[in-house]
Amino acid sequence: MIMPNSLSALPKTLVTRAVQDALLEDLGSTGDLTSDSMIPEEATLIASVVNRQPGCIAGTDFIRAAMAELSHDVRVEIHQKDGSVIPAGTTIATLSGPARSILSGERVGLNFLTHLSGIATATREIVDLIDDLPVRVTCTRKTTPGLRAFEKFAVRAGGGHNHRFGLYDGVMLKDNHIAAVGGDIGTAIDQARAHIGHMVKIEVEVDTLDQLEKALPHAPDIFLLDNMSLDQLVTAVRMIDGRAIAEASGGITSKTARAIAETGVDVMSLGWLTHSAPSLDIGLDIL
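Let's have the structure for this sequence by itself, in the form predicted alone.
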């Protein structure tokens, strides 16, 4: 079992609000018709949360929060920390208490846990492929609306790092931005620098070595090397020569990650980690 490095917990207020919204969506105005119609109010049970597949866990706080919203009498014991890599059949958490509350909150807690654990597992796979190289694996802004903070947390739980959280915390000049100011990449960088504060970094996307050559004199902090071949990436890294961070993006999978990392880039960004990673199969079993 691989244990996580230090991982800051998600703010409790964010988790609670997300769980409250999800429970409102699920329970509506009438509550859990199934559980309420057949399970006595005083009934109790003990259940375990178990993964059916091996993977990296993220989102255990959502199990605790879902139960707390429905009953303070549900006891939740978390056995696996976020970031733990565990084999199939591992007990992640044990729940005990009012049966109605546990069954009514089961799906909400598991929805978050399976989704975030899937992201963490996919991230961990890429990170492990290049763990001997000084290259960071990051996500992007391609996240599920309303879930960005949680999905980016899952990337961190999987050993990755986060790209910017939103449009507000960094300048990223993509092809459309450059086209909007007349197509001159240098002008776009200079205009951005004139507008922002001294603590804000500028990243510029380039998909050809010619664009990179034109942008270099304007000294952006980061170059996004978009969908370049391995040979182009090697040349681009040599041209940048440590004057800026070299970030590779586009078409990075478990089959290509190692070769791309070996070109000398500093960062690899993978949008699919948050928008397409399959959920990890995790269920609740009554003991």
The other form holds:
Protein chains: 6
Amino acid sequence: MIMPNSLSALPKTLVTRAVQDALLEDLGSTGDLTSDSMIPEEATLIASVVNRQPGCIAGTDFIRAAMAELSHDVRVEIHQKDGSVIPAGTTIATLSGPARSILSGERVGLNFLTHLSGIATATREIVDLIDDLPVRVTCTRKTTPGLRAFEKFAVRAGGGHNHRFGLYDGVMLKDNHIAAVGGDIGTAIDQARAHIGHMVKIEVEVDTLDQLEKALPHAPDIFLLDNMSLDQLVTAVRMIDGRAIAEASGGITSKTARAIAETGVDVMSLGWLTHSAPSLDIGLDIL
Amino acid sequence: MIMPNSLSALPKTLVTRAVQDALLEDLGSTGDLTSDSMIPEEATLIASVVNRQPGCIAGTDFIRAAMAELSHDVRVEIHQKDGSVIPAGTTIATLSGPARSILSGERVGLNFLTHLSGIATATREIVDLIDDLPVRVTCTRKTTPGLRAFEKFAVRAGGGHNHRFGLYDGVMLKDNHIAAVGGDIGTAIDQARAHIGHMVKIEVEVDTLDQLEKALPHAPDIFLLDNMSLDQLVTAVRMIDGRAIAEASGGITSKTARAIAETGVDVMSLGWLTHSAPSLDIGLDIL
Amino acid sequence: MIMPNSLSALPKTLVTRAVQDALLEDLGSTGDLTSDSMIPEEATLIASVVNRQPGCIAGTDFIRAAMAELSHDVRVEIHQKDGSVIPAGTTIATLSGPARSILSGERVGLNFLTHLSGIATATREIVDLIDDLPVRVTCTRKTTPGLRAFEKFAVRAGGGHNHRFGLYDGVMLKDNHIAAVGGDIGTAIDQARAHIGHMVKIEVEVDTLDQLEKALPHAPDIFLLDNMSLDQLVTAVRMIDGRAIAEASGGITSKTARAIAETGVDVMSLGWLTHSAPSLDIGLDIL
Amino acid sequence: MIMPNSLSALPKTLVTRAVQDALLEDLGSTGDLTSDSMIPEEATLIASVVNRQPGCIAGTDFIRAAMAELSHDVRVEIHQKDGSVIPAGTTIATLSGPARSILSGERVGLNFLTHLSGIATATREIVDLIDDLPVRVTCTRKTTPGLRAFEKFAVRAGGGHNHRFGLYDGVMLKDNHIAAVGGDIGTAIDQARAHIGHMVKIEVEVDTLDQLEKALPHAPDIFLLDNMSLDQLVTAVRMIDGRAIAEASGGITSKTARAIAETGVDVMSLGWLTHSAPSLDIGLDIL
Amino acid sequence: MIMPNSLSALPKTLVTRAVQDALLEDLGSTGDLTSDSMIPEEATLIASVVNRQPGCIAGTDFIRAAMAELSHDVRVEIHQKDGSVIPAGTTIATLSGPARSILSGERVGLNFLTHLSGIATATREIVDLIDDLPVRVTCTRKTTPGLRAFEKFAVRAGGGHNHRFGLYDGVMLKDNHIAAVGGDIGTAIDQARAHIGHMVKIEVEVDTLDQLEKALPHAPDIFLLDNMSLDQLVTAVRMIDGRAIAEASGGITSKTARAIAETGVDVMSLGWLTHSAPSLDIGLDIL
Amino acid sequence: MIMPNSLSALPKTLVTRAVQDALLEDLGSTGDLTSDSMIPEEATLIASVVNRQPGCIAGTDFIRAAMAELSHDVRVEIHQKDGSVIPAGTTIATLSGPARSILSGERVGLNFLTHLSGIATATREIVDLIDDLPVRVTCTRKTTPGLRAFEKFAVRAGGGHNHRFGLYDGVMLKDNHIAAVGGDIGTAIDQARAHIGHMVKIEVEVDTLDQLEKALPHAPDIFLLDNMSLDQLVTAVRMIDGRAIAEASGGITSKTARAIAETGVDVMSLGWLTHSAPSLDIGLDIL
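Would you mind generating the form predicted together with a further copy of the same chain now that we have the form predicted alone?
Starting with the chain above, the whole complex follows.
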């Protein structure tokens, strides 16, 4: 069996820049008025990053990066790798060093970690429901502006896979596009293929089995079966018969995921993983 | 009665920069492969931004900014001002102009609008529960990194108010800070006051009525009554007796908000408004 | 027959930012010492952008953007669209307005236009050699740092197509990757597929027909047939038999392109189009 | 007695970015033509940063940051902490390491240090005149664009305190604002309070004792007593009677500061500290 | 006689970026709390920018740019061009339009204008003292970090000229450089010339007439006669005899400028123009 | 004889920023899909940077910077300094450390190195042709946008010198400028001199000996003898007679360089060095 080696990492420059911007957002022009007023410069402390809820962790790099940006003297040990599923009360990381730096960077580090772990946890919940079936859980382009790279990483950490990253790395033909070339779905696919690079895949959104039938001879790479009933999905998968990837979307939740997965689709895409998953409750305990 | 004139606006430069970055995130180095392959350059369309769920709107500026960044020729009419509470199916905005620009900028504009409207809607729900009481609903610093200005704006649009924006514009004394100056809460308050500017307020977090009593003579501006029972809150409000602002926090949801508000506190702060409110479902309908 | 509607445009924000940076690079902290010393502020002129050599044009947007950045009062008319093949001495654009702005922005605008038109011209020369054959000409990732989006656009303007844009939007398995998973090419393909999103294509580089044979059952999307002889290419194409895209690379020049194209490969990729094509000679004539 | 622990530090990311920009401003695209032409790459030197005038030091972090940006091999020892008041000829810092880096970064480091020390020195002079009185010296928003965080830090280093940092962290009601709500000062205060967050203070500018009297019942946090005579100030302080902070502004110099402080005001704000203080003469002596 | 056409303009992109950064510095994440709370969105006003002191104006572009960044609807009329010498009470500019935008942008615009006009005024005072003599007044590299382009522009507006802009556009040989090549001033000059481009000038700092004599045969472009007595300057000018530019520096103030100019030097450079000139008092009067 | 000490270095901040941007361009939001899928996180490798063609090397700093940005654990040894002329097959650098980082950064590092070495090699070829003559080879402002600092460095590495870096550090009078002041070349020179700083040189472009004669009494620093015949150049050099620098431009290639150099000109400027030199073939060999 093929096993992924490990979770692929985020480009380091992206993480550093995002953390710098978030620190400036929180520190403003003055810094941490409270810590700087109260805590002696030479004071040190040891603290644990602990989750209050069970969940799947994503974004530990941001804890490390936030501390590194504030002081070279904070030591950060990560005990739980991104993607770990842990019970409430697990120590995710231990921080030790200058008290001012740890207290000043706490919120920025946690804001990344809780947001991304919330997404990873939501993804993991869906993935676990269908783990025995040959179907993938993916996200969409409905992400929080400026955080797409990180949110898509969180989906991977939760056991999901990524859909296209933007308008630039995949074609997705919808009604309006097809209408723009005269309404014929086959013409649309052929025209797209003529236009784009040979490394780019073409996905076509179909709402009906009739559309699917018309599109099949033009060999798109993926069909987006949008808001179809379970019966329609079963039929669609049979019609496609392995000639393209079958992707279901629309209304996929923890209640419906299993049934949809059992229709035989290859991929299920869920927008809410990245735009509506609640954050995971994680805090810093000073020891 | 005093009525705010209008919802204060976001600094325009902030909105423009955020939209530019989000567009580059979605368009990458290539642009919109699908629209550019299919839609003739000269094609135009008219589209409506319509909410699929009832809610409170925030972020319409981002629709305007996304279109302006892509083309000077898209006309944007906003029909519902930020802060409006609208039933499902309301036309929030109408876009008309080059089809390519509208389709390419749709997702970026909606990603801002749905995220911020989700926060405004969650805020409005809490605010409506306690509207007849002299208590404010506020957010915290638990925001999505990079989006704090916008999320705090969404809270205002939903009828809430803002807590401090960062570590730089308010003092918040917690256990660790007080411990750092020897454990005496009064000393901590006095020392903070000596350090900071005269335009900055001091808030003290207290978990017990005993702490509250010790702190009162040192006249902090606000008390954060953290995770207190309803009874404790009632007593705390009586003890403070208008000499400081009484702020409740911890476990405030639509179920508990009314009871907490009735204790007489001045402010209720809710972290989840900005980190866990689901987005509001809003889409673009091509006419 | 399927005809692309038009050359897809560069994201406007990318063009604007690149032009701003290039103008600052040329103007420094002082501006144009010569023009500002000599030309009265109110002087105007009319000038033509004219190519001294025949070629294929790409990058006219940069002329427009450079002028817009310096003054709202320069009028720019583009007479030759990107992708046009024109004889020497053609008027590509006409500029009219403040003399200082036109003279100060001339070099920046031309530096983009001559560089990109050089790439488009080189591409067009290869494309014209094989125009009657069903084969595409593409570029690679060997681009000038910071200019990849623009250079890939120039390749499209010259009638070519784009290969992947970076390490992020396509898999390319080479010797080292295959060795890293134990040396079996099929295992490598399967592992990559398990890891990546369903919108991403997998290309495998093969140097021998033996490697090709081992890889074929694992159904990669594209084979990179690297530095193969014409005979090997013919055999490879026959072996692949339409089950994947056949891409030739290595030593493809105007001398060899026709013969390689006639082997039946689907794609030919040429690194030198973007890293070594000489710029096209284009100048500004003051009228 | 309450003693501040130490001078709160500038956010490190702010310092680094400012130093990088200043180095690029001085080095341009070519670097230090003189040093690179003359000094062998392996040459080292030792140099002292020495003040030619007595004064109060602020900005030593910038010396360290400028050297760190140019080379990891320059060793910087700071002998005088920010806020130190030192006689002329004191060694503030010692630099040792690559001669090219030290000579190339000298001016950038000194430009920050002399500017900020000039502000700290001016502040310290005023503070020393009134040190026995319970009154604070503060700056205003009249700062050099882009340097506000650093200039406000210099004021703190000189023993002063900071006023609000911008339009975002404090309300300041002036004539025009009051006129905009109909001219009643009490309405203005109440309306501002309804609008802003509970962590934000409200200051009202009053020119006459009559305005003061009308405003007092509305309980603003601070009164700005603008350009009042000494007699008026004495009366105003008596009228306020501790119910708000009394701040004097207008024409406060080393000649007038003592008399104004003796009126009993709590705060004196001086714009010229940040916009017109001459720089402190500090140079680099090669040993 | 040769007359400069007009004061050369600042690169527009530089002005826009500086104004955007300064606005964000002042508006933070929230904007102008006071104006947004008090002023109705639709309110308009007319205001004048008026100087409280006589002086020489520089930086009016920043008023225009600050308003443009906040609203397209503010109309800005500049009545006094940069470089104008005006009595106190002159209307420099008139602003009309949305009250919120004008009040929110006032301080940023004025902070640039008062700072740069202070430099222009100081420069003009020195220039006027020596106007009948063939000598130039110039600034140095002792500028406020991040503002060099603008401060050097202000010097030009005040009738002065610019020295080199950084380490990149001119060679300045000092003791340490000469020592690094063995101590011979002629060797140093020759080596610099071998190294640098042919468009770059070489200046040599000399403290004694002996050094001057040794350097003269090596034909540097400029001599920096540092801290020489009037007698020494007279002799130095005679020795140089037009073969190089003679530049005096050190201790040049309004008291000493005339006498130094009369020694016959070509250029006088003054560091304090850019690092210690007080700002010019300019305010906004609402009409 | 005077020997330059060493090749002056690029400002480190410029190199770092350019490498960060180039890495983001190649890694996008996802990183290196291929390496991250295939290579275990802990795998290491050793690799050599080797040139496939003989040439002159420039840009080794970029190899070091690209690796440093991706991982602190890659060790980079540079064996050939910038400016070295080496036969094909020379090991320029050795990299050892994490396999993922080395493979992910390879292309970005090489894209800089091959581009800059191509320019250095082209420059060195021309320089070698005329090495025994007292004439310099320089570049122009016809550079690739965004890369001017680096391309000018490559010219220096190849034994050439730099012309002005932009419009800001030198005056270049051409026909249009002269026409703008009424057509008299002497007036133009005098007016430019009155306008600019005393550290800036003035170059005048002349096409005829007649223009040269008219300009000579006005003592410009350099004459650009544009597209003159060999005979004209000889005459021009004689007329100038050491009173200014004589620079030839137009049509200078390896075929014509020797003859033009023998006319006695001081400088030859070649645009194609920076806009049309092919890149040098350099690759990474995994050991």
